[in-house]
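First comes one chain, alone, set out as structure tokens in the form predicted on its own.
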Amino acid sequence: MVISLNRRSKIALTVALALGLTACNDAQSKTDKPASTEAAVINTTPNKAQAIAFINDAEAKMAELSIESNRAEWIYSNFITDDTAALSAAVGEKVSAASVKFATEAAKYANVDLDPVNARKLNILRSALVLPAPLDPAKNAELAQISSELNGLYGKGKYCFADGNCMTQPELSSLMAESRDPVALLEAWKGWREIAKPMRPLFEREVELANEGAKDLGYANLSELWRSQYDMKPDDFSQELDRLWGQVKPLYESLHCYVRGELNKEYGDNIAPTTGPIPAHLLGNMWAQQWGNVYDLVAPDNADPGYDVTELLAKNGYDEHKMVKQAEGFFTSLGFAPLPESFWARSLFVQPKDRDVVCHASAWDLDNLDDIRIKMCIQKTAEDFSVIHHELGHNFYQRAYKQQPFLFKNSANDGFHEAIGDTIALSITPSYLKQIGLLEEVPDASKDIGLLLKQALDKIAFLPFGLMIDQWRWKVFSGEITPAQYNQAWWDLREKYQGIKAPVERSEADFDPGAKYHVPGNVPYTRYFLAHILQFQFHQALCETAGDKGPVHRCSIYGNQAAGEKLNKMLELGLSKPWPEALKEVTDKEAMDAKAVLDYFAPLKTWLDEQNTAANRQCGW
């Protein structure tokens, strides 16, 4: 399951990682002068002493407005009101103002030759906003309205069926998954997407603003600016994801040839046709992002494990708070210490029957050091037993930098922190299940197939949707993608990566990108494809620490406390190194690579091909 760590609200939202500094302007240092100007202009150079003390002031007044701007965004997403987005609203503009600032002044010390850890700081504060607002306050002001006027939007959204019966995304999200009537799933899919509509307007404006302070910030465009944040340049990042992505591609097209197959069987060739791309509706999921919801549809004969762990939850008194508190027991079981009780007080587990609130599940660091909180409106089943474990892993996470300064309290990269609490999803296998009380017996590897399916269609489905969401807002961030363009880009890059096409017409009247929250809450996506190949990768790695013998599908390292020594000392060092350096500490390689994906689900790809070749299928699209 993919859900976001909050940090909309922080100063350091997405930071850049790279060590090299480069000068904002230094087209007056370079202009011919008489002789006296030059002098005066060399008198003036920032020093290293300036520098020093520039990096130090701001990242103390960073510290102390990130704890004001977080307690604001909390109160506004479990209270949304008038007036809480009046008040964020009010300290998003200031953080906003504040970071600006400090990447304005930041940039004039990129020449000075600075130690490592100064210069990885001042260039975090350089780079270090997800939406930099223009020097002009007047459009500060209105780029943090409009922020706060999108992610309320998102938040309230409703849609009511013609019996009066309204739904929030939750439930929507659930009919989405429980129904096979295409009828109810088409209402359904295009209703939610009614809430998107107004957000167009509101979004384009902000692309606007925003690229106009990247400008300010030396960056050619916002895209320039967030492909930088990853220890290499834009254009070398870029490659990277595409190198990734090849790896991966082999694998996701025979799954989706094998389900696109089966869905056919199910609603046959007038709703679900056995060529080209698959109706965006029929997956069992609002965004089409993964696909495990439509197991039931697609598995193999015989491949019933034998159990249900929304089941198994139900039938062991599994409720809201004991799911979290088993989540917990995971972590604890590799040697790290248990959670505050601040963090049973003060956290959100259940949807609240008097107010709206974002039900979109988060991990929240208040103060920087132990008031971690998760913020989500649990549902009782497997797989928001799944994304429990991977909040708590940005909370570990975060409190396991927590001694680094607050510059560095960071995760290496942030595909890190998305991957962390993954990575312990992926012990949640038959064996520990057994370990907690909640299987009676393992079943024998004949039923791994299906198991490993089940992971596919939530695994590897995601991965071409990890990567075009930020696809798409880097081209329109750099213009490639127009206004008027919008709503077609989205879906053709929908078709290209996914082989996934829209149920009904789509127009430039719709903003079907509003409806996934990560674009209005402006929250960046690439990190969610980084996290699904780095998961793969530190899992591999901790099991082969924790001396499992066996296939890595079946391996849990559960209890094992060298393998949870091994995960904290990379937890450790937070964004204090670069991210390659981070990754040896559980890898010992300091390359990110997807084989460990293709040896994962290597038996899956085999009867993948096997099926798809016996009912001689026409894979691609």
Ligand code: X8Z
The other form holds:
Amino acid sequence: MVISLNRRSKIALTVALALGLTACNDAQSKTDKPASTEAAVINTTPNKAQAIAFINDAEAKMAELSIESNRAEWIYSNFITDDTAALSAAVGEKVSAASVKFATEAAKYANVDLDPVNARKLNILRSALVLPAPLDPAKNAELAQISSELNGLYGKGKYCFADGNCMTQPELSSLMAESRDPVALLEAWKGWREIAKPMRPLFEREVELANEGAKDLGYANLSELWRSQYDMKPDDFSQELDRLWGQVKPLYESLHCYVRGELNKEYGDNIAPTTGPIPAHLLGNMWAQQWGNVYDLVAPDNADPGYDVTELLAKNGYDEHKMVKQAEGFFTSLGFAPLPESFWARSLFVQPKDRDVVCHASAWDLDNLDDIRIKMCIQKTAEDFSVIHHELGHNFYQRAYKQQPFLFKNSANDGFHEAIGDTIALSITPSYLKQIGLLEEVPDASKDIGLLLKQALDKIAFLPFGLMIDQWRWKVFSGEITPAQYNQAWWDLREKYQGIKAPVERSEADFDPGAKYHVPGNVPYTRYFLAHILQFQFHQALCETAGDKGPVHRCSIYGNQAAGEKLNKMLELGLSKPWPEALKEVTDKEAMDAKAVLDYFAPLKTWLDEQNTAANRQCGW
Ligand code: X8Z
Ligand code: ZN
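Okay, that is the form predicted on its own; can I get the form predicted in complex with this ligand now?
The complete assembly is shown below, putting the previous chain first.
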């Protein structure tokens, strides 16, 4: 997977060894000196050579361990059984012990004056952990086991309806997307959340152990550690998020107001009232995180573009493989090399009928070189066509930075990794669909509001969701939210940020956060909020590079090699530079800025406000 240091893979071995040798020779010459007062001082105060030797050794060991870990995790996620869970836990324990050992040791060199590359690597060794185990080996083993078990509980999750029909997560998600029957929607919504109840004690213990691990490493708690991974102070990062959210909040509120009003027309006052938070089961998505699936319910009367990508895919005989091939074609049109044969042979595209797999889409880099793959239970829908681009964005990023040393084989910050495929998917415009033969006629400019509304239902609706998950987790980690308040605090934040409420009463017997993959999976979520800002910055800048003169929501960079080159310049940096420098490669700016989001949706914002005023809607909740 692309997720963290604990879940990555092996380095270009030659690079690691070369670095390791240089440092080893250097360190060797120091220790070979006859004992003297000077040598004694060197022994107690670590010097530069010792620090570099440590970094190189740690980097090589982590690189090696990552291959073993990736293989075990790949097999576990593709074949969930008690045995593969045990193997996953065992390797997790090894990786965790090594990364905690190196992170602890790295602290010893904190005051050594190092060159920027090694200083950065040292910092990565110290802080790039998402599930730090306590130093106590028994607790490390316990944490690894809990982590595997939580993943398995999510992957194996099913809900069986009264008629005996059992559904997995992708099947329940399709129902949530397609059904307009509030009773069926409610049952699927409630049913899926049953799978999370048994996670609660495990999650509580996981938090306890990982917090202890974070403290062992010198952080106040796991929240501080997670927020330390953005080339700035943790509290400054929190403020940065507030700033970005402040920029987009008025747009979200206009959208919320409009959608709530339209849902009321469909479902009536009892099910979808015109005031207060929107019931979470009516928005076309299991978590009410993206609302594009209810576009048909809220589409503008005169500005609907008149096509549906799901239908176009079906009409043109697209199966799962063809959908991925088409997405690959976008990347190659920008100048990226095609995916290797092994990608096609080893990826999982279709949900197997005969076994439990983790269906949540992911991209993997098994050997940190060329063995890239995706694992996804693809549905033949517009939504999953986008998700495929998202996943391939990870794979093309991984391949672009494969020449970097292991510790820099990652994105500039985690939001960048999540933004690349989405940036490409923003170029799936009507003219692109025409170019690839899916669409016959490009709708004229009078249909722009429809196009923008569809996009906003996914991208703008997502923003507060992308933010609130870690607002909840950070408070859980810091102890501000206690286990007795897990579910109530979750819904308080859902209401505060999203203006969404549970459709039925919930209690502390429920554990609704566990019904979202990234909570049992321990994947930080703020990355997706950042990605939803960054992708608009990237898209705007790349369209400019491509010389596109039209409105940015009509721009597609398909086939533009200059845009591809610029993008690649940023991607190949990996994590070797602070993220503002990487950002500058594409955007010429060093700050994240939601202005690009506001520019993109400017005509829609005006239209939404007009609609809300005309309908005399009381916005807010
Ligand atoms: O988890 C994902 C990707 C894999 S990194 C499919 N996403 C978030 C989600 O599904 O909740 C992409 C958008 C947000
Ligand atoms: Zn992703």
